[in-house]
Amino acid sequence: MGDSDAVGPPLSRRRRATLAAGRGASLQPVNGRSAAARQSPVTVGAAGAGGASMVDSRGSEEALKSEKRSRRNDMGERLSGCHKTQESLLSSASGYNNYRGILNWCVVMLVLSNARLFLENLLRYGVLVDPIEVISLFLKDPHSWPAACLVIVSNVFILVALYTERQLSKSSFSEPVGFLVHCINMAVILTFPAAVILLVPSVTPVGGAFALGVYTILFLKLYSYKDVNMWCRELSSIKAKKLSRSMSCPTPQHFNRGDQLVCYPGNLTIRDMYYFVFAPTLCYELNFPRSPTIRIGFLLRRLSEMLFFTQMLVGLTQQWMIPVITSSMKPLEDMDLSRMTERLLRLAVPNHLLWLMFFYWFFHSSMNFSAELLCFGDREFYRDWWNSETVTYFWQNWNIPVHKWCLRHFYKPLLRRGFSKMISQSAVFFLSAFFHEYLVSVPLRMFRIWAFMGMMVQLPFAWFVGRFLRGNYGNAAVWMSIILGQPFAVLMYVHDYYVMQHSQEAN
């Protein structure tokens, strides 16, 4: 009994501190892991092939799951309605714009289709390109270069009108003096020349037409050069500090090369003068917007341009154009009208062809080339014309420079002195219309009215074109006018020409 007392009290002391120390392991952790980690390997790989296998239980149960839903899609996908509401591509409320293959294809067809035409004109008339014959166009006798000598007269009148201008600054001239000799000055400019064509035989058409449009331009340039020195006049009569760029004076922004900024009088010089005569526009300003150096590439690109259409324009003239105006005139004469019609589809391709070789070569190529070397830098020679869905937008934006001087000299004048738009609209047309028969008639000195006509029907065709006919369909109809209106007033012209050397050489 002694014993055991004096041994019992020692081992539950020693199995109570034992549990004691097993309850604080089990709460305290042992360089960070808890009683837990430190099981042994056999009690983890029991506890861990027990996870493995309630995973795999949940993976293949999340497998069937997943298959099951994508059954399910696959059924509400094979049920639902595979309609529902919208137009098709090529109706006009689908929206749908990107047609670039379409024109693609039309390009490939429209290149085909020449190729053939040029292949069969060759085949049926041989090579008629004679680059030596274009210089007789221009000149009959090598000695004798009387559209050159025109051209070259043509310094008189700008000289002339420098000089009025000047006269009228300094108040030598009254203003109804200046407004006389600026008047008779415009007129010989327009008469001189005609007068000189008409009676000097050895002045080929070519060469009249040449010279005929240089003093057209110089006409134009001339009547917005008083206009505009008239404005100044006004304005400083009124002691007007500053000119609006409406009134031909812009303020500096427009500019950047630092230039100074010129005003009235001190823009009357020949310098200025002479850049307005060379610079691609028709209204004249006292200080044009410049642009800051000369970019050679740039000017080189445009002349290899200009290079390369201008042998086009001989070559196609020479060798498409002419065979098939000669074999027109037989139908013309006999009046056959299936024929006429057939040579007028025939002539309609290259005619419009070389239109738009040569819109190319002198708005793009030859008046950027004079631009960059004067340093213009306004170069809106032109706009989106192809785009034209109206003949009103046409002729307002496929010739930027004569529509600016319309619109500035003549169609706001008229609206200002109590004119209504319809009649100032025609006033303009009739304007264009005289000096394109103007350009014509004279230089093949014969008297028709074609292609005055030709322009006074844009009157109607335009309210037609603007009251029924919208979107593409306007743009079709635009485009019909050039491609057909142009091959049948040359019809006309070439037709009338032929008869009249006919009749020459038989007396």
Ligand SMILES: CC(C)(COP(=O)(O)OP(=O)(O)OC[C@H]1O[C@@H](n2cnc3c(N)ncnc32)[C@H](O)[C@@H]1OP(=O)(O)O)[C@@H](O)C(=O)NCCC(=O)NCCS
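Residue numbers count along the first chain shown, from 1. Only a predicted model underlies this, so the values are computations on that prediction, with no experimental measurement involved. First, how it differs from the form predicted together with this ligand.
Only one of residue 231 and residue 91 lies in each rigid part of the chain between the two forms; they are split between the two.
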Given for the second form:
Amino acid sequence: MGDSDAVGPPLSRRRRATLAAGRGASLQPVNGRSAAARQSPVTVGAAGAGGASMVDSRGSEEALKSEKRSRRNDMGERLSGCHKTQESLLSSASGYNNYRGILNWCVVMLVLSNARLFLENLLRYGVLVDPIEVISLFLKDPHSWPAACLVIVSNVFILVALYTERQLSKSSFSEPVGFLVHCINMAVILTFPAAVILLVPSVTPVGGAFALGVYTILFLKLYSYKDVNMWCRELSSIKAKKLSRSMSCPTPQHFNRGDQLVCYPGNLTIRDMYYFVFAPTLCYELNFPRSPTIRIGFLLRRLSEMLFFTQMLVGLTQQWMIPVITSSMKPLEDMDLSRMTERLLRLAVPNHLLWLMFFYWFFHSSMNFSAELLCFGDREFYRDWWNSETVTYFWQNWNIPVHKWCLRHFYKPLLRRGFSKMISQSAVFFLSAFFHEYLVSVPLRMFRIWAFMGMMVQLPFAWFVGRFLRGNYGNAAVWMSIILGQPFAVLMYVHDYYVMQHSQEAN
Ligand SMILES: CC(C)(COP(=O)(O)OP(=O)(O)OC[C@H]1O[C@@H](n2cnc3c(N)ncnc32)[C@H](O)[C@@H]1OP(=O)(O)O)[C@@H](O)C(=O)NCCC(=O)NCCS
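Could you give the coordinates for the form predicted together with this ligand, as opposed to the form predicted alone above?
The complete assembly is shown below, putting the previous chain first.
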């Protein structure tokens, strides 16, 4: 600053300006204009240091002019209008749709409210998680493993289906005989495990449900296996008649180079059969699309998710679901409607959370794990069901393996036979309702129709939502049915099971 004293009157202005610059030096430039205003006196100071007073005075005039100009601009800016015709952001007419922040807020609120519930639960019940108890859900007696034995025995049915197809391909069995053997095989697949579960007391409800689940999947797979091989024979006979190229091999566009395409009856091998049995699909194909390699990182991520979510599912069921269910028995017995509704709403949150976790565990982690291990290329196990605005969209997108099976082996064949869309859809939902009821009632050894009704009610509900609700309202209706429908069915089954056990004990 000392050098500025040697300069005449204009310098007093410069000194003020330099001082201002010195004071402002510690401040960050707020915007372009203030930075420029601070910049000019410093430039003047630099010229003065060289002793050129003419340059110095010209510089300070420039600074003055630019200051005046910026002040004028500032005034103009202040006087210019600050309003224009526009909608508020939250009005639908504004066209604004970025609600990311709101979504984050929902997540924060959800975490906070659940943290409160979690603490309340811990304070009231203490720690209820008991991994040893999980084993007892599968086994009553450590020396008797009926559910595991049932799963092992299921290999017999797989081999019978393969044997029948081989005989059919060699024309050792006629089509009606082959069809009959398949029908008997599949009828036994459904009735044999059910009979074992109902008659052998050492089968637990969870073990029984697991074994029945395996048998149901096997039933659907073998049905598909039978159909596809029959279609191949039909196509071969058409080919034989027309002497054209075989159509029993699929078009090869989705296969990697070097993959050997299998043609009927080359597919009728044990290896091919067991690949299909373990592949995460219910629909058989002679040549499945294959992924080129096994990605170890991907595989380990899915495996760790599987282990994590298994622990979470078990822990949350023990700590959260069971206490709420137990405390719901009294209001259910007393038929106290308001308390029953309160318990239903209380159960809805953990039940829904568990269902979402189950979805991720099963449809994402487990299916991708087995697909990766088997290099199974088609990973579309679910689609965006969470955006469902209609019930139909939900059923088309939440469980793709079952939906594909229903379309390919049940719905479209019915349509082709001339049944109307309504009847065909009702038939599919009836079949699905039967399997839902079968998977619940048999392991519980208690025949109620809550699961059956739950599926059948989807048809009128789909009609209602499609007819009266649109967009977000439709989406909310689908969510409501998932969130409230399931705990309702769970409470009904648990109540009936509880009453049945008590009456048996009393007897
Ligand atoms: C019943 C169900 C199969 C109907 O499916 P959808 O997709 O609504 O059926 P659509 O009427 O739209 O037709 C589907 C297909 O049939 C075809 N189709 C329609 N009419 C046809 C006809 N007369 N002949 C042949 N094909 C026909 C359509 O072209 C369409 O083919 P695409 O899939 O190749 O595009 C489905 O709702 C469903 O899977 N429900 C049960 C789900 C379930 O129980 N899941 C259990 C999960 S735990």
